[in-house]
Every structure is written in structure tokens, then in C-alpha cells.
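This document opens with one chain alone, in C-alpha cells, the form predicted alone.
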Amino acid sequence: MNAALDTIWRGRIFYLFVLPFAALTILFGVWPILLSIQVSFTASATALRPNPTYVGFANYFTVFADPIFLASLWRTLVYTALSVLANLAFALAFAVLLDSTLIKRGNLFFRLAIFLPVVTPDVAGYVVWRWLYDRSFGALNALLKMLGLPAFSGLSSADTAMLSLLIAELWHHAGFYMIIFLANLAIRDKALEEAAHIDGATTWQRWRYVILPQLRPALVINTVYALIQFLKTFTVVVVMTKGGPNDQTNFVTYYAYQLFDQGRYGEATAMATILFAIVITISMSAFLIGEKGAKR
């Protein structure tokens, strides 16, 4: 009787203090996307008005034979396919670097000096990352005229824009990644590396098929997460080139931001309704993927 009462009382407590914490998510995250949501099923004219014109799916057909939408929808996607694949790379490549024995003195300094643009406020980080690529006054492309090398387009072609926001969010975000990385690395059980030494396995051998097993936890989590952020890039469009130059960084959620700023309202929670639908298929595929990897 005690035991089951002493249940009871345990469960009221867990949602006892799970409670505020699903009351704001609801607030403040479930509703406001349930209102986007519903938005986007009216006239743009009366969608702020008390009692809106619903429409259906009209501004979805518009928004799908919209030709700027599209190339967006396509750029926002290659973007994403990139930034994941280049931060992910870089954040094991670091994180193996300053697990290993060959970086003993300064561990921490590295550490710290990677992590550190993740909380610095995104606007000040990409103001200073324009500077640096401007093309008259900017520091990179004084040192490389001081070293005798062809100017860096940057932000200015349409040829560069991208990379050039995908090396400024590579800074901004990498060290996030590392660091779930480094906390995986430093859980593993080396017993198994040390034993595969032992029976001869080469050092790719070991990486292929005894740390990267341990490693699976990280990358789905990094992956998800690498995604859902990459998927909705806005910030570093907003700071550094205005979807600029051609369109070349005119990615959905910035192309949504314009249509909602010329009063679109439908359009704009309707492109915002296509890519959150879009970011939850492909996270959760993402999920489901590297758990079934795990179960294997």
C-alpha cells in the first residue's frame, strides 16, 4: 500500500515540475505555430482581422508556382546539404584532435577559443564577418594582397556569396558541435580500442569499426540539430547580404520574411508552414535513421 502510494506521489511530482515547462511550450512555441499555420489558409488582405477570408489551399498553389520560391526552396536546401556536411566534419576532425595526446599543453585554451563564437550574439559576429570580407577596406583581403594572392570575391558575387556565409556560420556554430562530440569521446569505453590494438586492427580499422559505433549518440544528435538550424538560416542573410547578390542567399526563410514585410501574410506563413513541415519530415528521418543504425 505505501509502495503504491509512495508511486502516486512520485509521478505528481514529476508533472508537477514538468508542468510550467510544457505550459510555456505551449504558449509560446506550440500556438504561435498553430496560429502561422492557420494564417496561411487566408486572404492576406484580412488575415489580421478579427474574422478572416478563408481561402483553402489557394495560397499554397500560388506559393508553388511561384519561380522565386522554388529556386529558394532548391538554394535553402543545397545550403543546408553543405553547412551539415562542413560543420559536422570539422566539429569530429577538432574534437578527435583535443581528445588525443598530440595537443597536451593549451587543451583548454583550443577548447575554449572554438567554443566561444557559439555564444557570441549572432548580429555582432556576422557585422564583423561582412567587414572581413569587404572587398575595399576588409582585413582578408588585405592580407592576401599583402601575400600576393587574387582578391576574394566574398559577398559581392554571386559566385563566392554562399561560401562565404557558410564559412561565417562554419565559425558561429562548429564549436556547439564539438563539444557533444568531445562529451561522447570522453564516454566511451577505450577497453574496446585497446583490444582491437591488441588484435592487430590498423587505426582505420579501429575508427571504422569500434569508435564510430561509440560515436553513433553524437552524430544523430548533432545531425538533427545541424538540420532543423540550417534549415531555417536567417540571421546571417538579415546581417550580411539582404538575399543578395542575384538571389544567390535569398533563402525561404528570408524570401518568406520579404512577402510578410509587403503585407503577403498567406504566402509568407504559407512558405513558413512548407518549410517547418520540411524540417520536421527530414529531422525526424534523420532520428529514425540513426536509431535504427544503433538497433543494428
Partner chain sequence: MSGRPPHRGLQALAYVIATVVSLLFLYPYWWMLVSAFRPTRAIMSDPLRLWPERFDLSIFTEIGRVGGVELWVYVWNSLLITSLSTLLSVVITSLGAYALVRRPDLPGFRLLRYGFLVTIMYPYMLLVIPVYLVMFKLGLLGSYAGIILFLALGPIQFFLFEQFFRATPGEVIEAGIIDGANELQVLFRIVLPMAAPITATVALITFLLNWSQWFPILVISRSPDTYTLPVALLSMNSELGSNFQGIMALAVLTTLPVAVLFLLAQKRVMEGMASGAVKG
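For comparison with the form predicted alone, provide the form predicted in complex with the partner chain.
Keep in mind that what follows is only the chain, not its partners or any molecules around it.
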């Protein structure tokens, strides 16, 4: 015990350095999370009182019996899977294109064009997209009409609303995944490709057996980041659809937020805890699968 105190005392200057960071992490990270978990075990009506009524797992049972929540959870998982695939496929394809010897002049322009949306305030980007999709103001349908193509119902139809969000979110996020692929492509061992070429490997074989395995780090990082990103999809829903039409874009985060707004704190925080558990489980398994593959 004394030895520990001694270590702390001799390292006191480091505790001083870390103090503000620790304070913020605890006040705005650890404490709210614990508070949220605590609230999820209380009756909503008493949640904010000094002495709330604890109801055990009742809120979790309510949530798992709620068909709207189950539909919303399923929708979130489907949307996440589609978004991760679409974003990574697009980002990888574009990174490979820009990294190839085919594009020399203007390379920076193309990178900037794809990356600019990443640093554009998401609210502004999605507001513009919302109106681009609009039936009477939107440029998209005006263009389709000019080309003699059928109209795209965009955000107004239950069939196309999710796709519309996916496109707008791809516009906002794909540039980030692209630069990670580009960074990985830049540090790969090009001599291996030369050797494979000399040995008579086809372009496809070079890709499959030489380049792709070297891109594993970027693939793992991007998959984990994208999974976390799209499981948490929120802003685009608030700006563009408010969960509609017909609940087709009512993802878990938005549904939980709506319940919170209605004062159903217990259920809202139970959903938050569930989503948190899902985010951790999925991203950890993606990470572990990636790591395991790397060792093989």
C-alpha cells in the first residue's frame, strides 16, 4: 500500500498533466454512460427523481416486446450492412483508380472532390441532398425528366427512402475510407507485384493474391469504422426523413431519441444500452476476425 502511494506521489506531476483529460472523460463519458445504464433499470416516470423506482429488466423486456423496436433494429442492421458494403466497395474502387498509373495529372483534384464532403458539416450536406431529392425543387428529378427517364421518388416513398439516405451518406463518408485505402496502397510492396508479373500472374491473380492481402489493415480498419458509423446513423434521418415515410428510415438511434423526447427515459436508455452492446460486439468481432486472418 505504501509502495503504491509512493509511486503515485513520485508521479504526481503526471497526474496533474492527465487531470483535465481525466475530468472530461469521467464527467462527459463514463458518468453519463453509467447514468444511462442506471436509468435503464428505473421506471420512466420516476427516472429523474432523486429516488427513482427500480424495475429490474422490465424496460428491456418492454423494448424487446415492442414490434416497432424490433423492426427498427432489423432495419438498422440491414442499412448498416448495405452501407458498409457500398461505402467500402466505392472507396476501394476509387482508391485503386487514383493509385494506378492511369491517373497522373489531376490526381489531387479527384482526391479533394471525394474528400471535401467528409469535412463539410453533415447538416449542411444533408439539407442540400434533401432538396436535391425534392419533387418540385430538386435537380435530380429535373435531370431525370430531361433525359426522359422515370422520376425517382426519393425521400417521399417508402421503397426508395432508405436508398436515398444511403446515397447521401456515401457522399459524406466514402472519402474518409478512400484516403485510408490510399494510405495503405501507398505503403504496399510494389516489388512483389513486379515479381508476380514476371512469374506470369494475370492481372486478376495479382490482385487476388498479391495486392488484396496487403490491403488487409485498411480493410479491417475501414470495416470497423464503417460498422460503428452506420450502426449509429442519426443526423441524416433527423435532417432528411424524421424516420419516415411509414417508419422506413426509423433506425434505433432515432427511435430511442423519440422515446426520450416523449419522456420514456427507461426504454430509451435501455435501447441505448442494447445498441451499445451491439456496436461493441460487432466491431470487436470484425476486429478479431481481421486480426486472426492476418496471423494465418
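Values in this document were obtained by computation on a predicted structure and should not be read as measured data. The term rigid core refers to the maximal set of C-alpha atoms that superpose within 1.5 Å between the two forms. Positions refer to the first chain, counted from 1.
After superposing the rigid core, the C-alpha of Thr25 moves by 2 Å or more between these two forms.
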